[in-house]
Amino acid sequence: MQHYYHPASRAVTTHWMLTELGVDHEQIVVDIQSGETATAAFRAINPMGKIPALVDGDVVVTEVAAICAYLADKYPQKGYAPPPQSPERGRYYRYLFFPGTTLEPMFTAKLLGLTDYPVQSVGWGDVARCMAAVDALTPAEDWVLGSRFSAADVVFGGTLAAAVQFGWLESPSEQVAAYVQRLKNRPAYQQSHSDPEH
């Protein structure tokens, strides 16, 4: 299994997931600055020319949430996802996909100063509703599925941790700040985020 990675990218989150799982893989550092993601060889893996990417035999997975979900399901014995028929599965999916479909577009729009757009026509709505959802979804204690840490915490929590670190989330609530700190206290988080930039 090969993980295409750069320490100053979203691949830090998938690296964290792999570290949590403790599974053997080959970490391939992609030099973004020199244009390695634009090569024909890399575009054959991901036509978007983005990292992370995971290659597992004949299976290619891109996008942070998809990679984390794939890994959690590949290693069910590790307990990072509820069983497929579990009632918790819906909640788990919600947290997995909320960051990529809602939070990241909202942060991007905010950083670009975009305010004049049809709120009803975009998938993320507006900043006020996104932030209300963050506060409502962030667990007051433990993790998003209660006492069990999961891939959903890696994706949702990893997005919040990055947002706080890079100032996209300027004034996190006490609840968000406490959740982010719980994440940062995990040994796998510390190991996977040991690069000075993170």
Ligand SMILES: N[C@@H](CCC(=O)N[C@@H](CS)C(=O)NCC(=O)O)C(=O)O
Contents of the next structure:
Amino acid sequence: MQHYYHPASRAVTTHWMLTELGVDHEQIVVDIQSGETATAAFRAINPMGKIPALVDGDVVVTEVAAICAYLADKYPQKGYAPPPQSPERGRYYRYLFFPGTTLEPMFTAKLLGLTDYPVQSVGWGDVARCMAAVDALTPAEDWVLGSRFSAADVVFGGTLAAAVQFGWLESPSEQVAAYVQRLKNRPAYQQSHSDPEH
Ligand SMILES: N[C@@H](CCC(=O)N[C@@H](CS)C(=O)NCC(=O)O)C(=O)O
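Given the form predicted alone above, what does the protein look like in the form predicted together with the named molecule?
Now the complete complex, all chains and molecules, led by this one.
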């Protein structure tokens, strides 16, 4: 299994997932700055020219959430995903999809200083709604599925941890700060985020 990665990128989150699972993989460092994501060879893997990308035999998976979900399902015995038919799967999907479809575009709009847009049409609504949703969705204790840590924590929590680290979330609530700290206490988080370039 090949994981296309750079320590100063979102691929740190998929590396975290691989580390949680203890999965052997080949780490292929892609230099984003020098245009390695624009080569024909890399675009054949991901036409978006983005990392992370995971190649598992004939299977190519891109997008952070998709890679984390794929890995959790590939190793069900590790317990990072609720069983496919279980009711918990609904909550699990919600946390997997929310960061990429809603939170990330909101952070981008916020960083760009965009304010003049149709809030009822754009998927992220506005900053206030997103922040209220983050506060409502962040678990007060343990993890998003209760005592079971899952890929949903890697994706949702990974986005929150990055948002706090890079100042996109200036004043996280106590609950968000405590959840991020619980994530950071995990050995796999520390191992996967230890590269000085991160
Ligand atoms: N929606 C993508 C975003 C991936 C992304 O934007 N990756 C950045 C690094 S954090 C990248 O590869 N940039 C290189 C480029 O655009 O050439 C995901 O969730 O994986």
